[in-house]
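Here you get one chain, nothing else, as structure tokens; it is the form predicted alone.
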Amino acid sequence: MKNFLIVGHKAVTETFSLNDLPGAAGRMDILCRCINAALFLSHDLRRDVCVFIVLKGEPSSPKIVRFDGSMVRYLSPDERSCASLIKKALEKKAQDFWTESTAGVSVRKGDMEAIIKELEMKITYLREDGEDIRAKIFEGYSNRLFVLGDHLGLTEVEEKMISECEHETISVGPLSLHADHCIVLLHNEMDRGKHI
């Protein structure tokens, strides 16, 4: 599996409207267009991604939503079809354990550092000022954490946790991108077969 972690630090941790998505529901566009461009092809889904979007709102504790591409039903490629099922996912209890809301759909209690633990694998950190994604070769993608922050970027706590595993930062362009742009560039170099 390509996993991908996103953390939205104003990402609401309760349910919400469908209807103010970029507002009342602190950004939740952003991680909804991001599971977009990790997951979708033009007519099928990406089988080999999971993706945790870490929601770091109001009003309680971070929770973090997965999405297994391998087993994601009723996702539709559009924002409100992927926040829908992110809502439901927040209607459910969330303990210290995956709790499945729908199918390929998971919740649980924690933060950046519960999945760092949970998957113990090399992280590669997507940042502006990172090495040029093709200025060198990368192998083992498979077994690789890619985490990209929101539009706030990512903390100077969340980047020190990220400096304390094995962890490379790379940049995919020398513009600054969205998320999920950088996301769709990411796979377009793993398609071709960087070996990323």
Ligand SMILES: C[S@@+](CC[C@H](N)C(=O)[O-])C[C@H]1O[C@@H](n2cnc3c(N)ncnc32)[C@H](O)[C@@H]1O
Given for the second form:
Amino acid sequence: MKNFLIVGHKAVTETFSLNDLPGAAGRMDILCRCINAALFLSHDLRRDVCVFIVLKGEPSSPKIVRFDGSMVRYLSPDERSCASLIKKALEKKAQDFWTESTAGVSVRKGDMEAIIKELEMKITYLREDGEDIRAKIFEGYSNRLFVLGDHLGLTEVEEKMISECEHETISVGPLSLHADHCIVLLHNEMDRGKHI
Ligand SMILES: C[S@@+](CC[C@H](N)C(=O)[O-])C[C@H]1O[C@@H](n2cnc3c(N)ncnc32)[C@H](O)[C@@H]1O
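Right, the form predicted alone is done; let's see the coordinates for the form predicted together with the named molecule.
Whole complex next, starting from this chain.
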């Protein structure tokens, strides 16, 4: 499974209105676009991808919502559809273990650290000043945790957490891009790579 983790530093942790994803929901729009970029092909889904969004906004952070590409249903490639599944997940009581809210979507309490511990996989951190993606040969990436920040990037504490694990830092290009665009570029490189 290829796993994507995106940290939403302002994303709310209780139910929210679908009419204001960037504002009142704390840039939930960014996380929805990342989920779509990670999971969707044209008329299909990437069944070998799992997406974790870490919600660190008010009032009861942190929580994690997981979209499992092998199981997910009722998801269409638009932000509102994705947001409505996140909203349903937040209507469930989050506990220290996963609770499924709709097919393939689950919620739990926890921060990035919980996922790092749960997956025990090498981390590929996407960062503007990382190693050039074009210098890489994408072998052995079928079990990997890819980590990206939201509009605020990652905090020093989050970066320290990554640095204490087996990891690499890669860049998809010379400019700072939106996280969902980075996911598309990364997928494309891996799609073209050898033995992934
Ligand atoms: C909009 S950028 C964050 C902006 C910037 N770090 C800041 O705080 O001003 C969102 C995320 O996309 C990823 N990202 C953006 N551009 C990238 C690039 N050229 N290569 C790799 N990752 C990139 C990083 O994970 C980043 O945290």
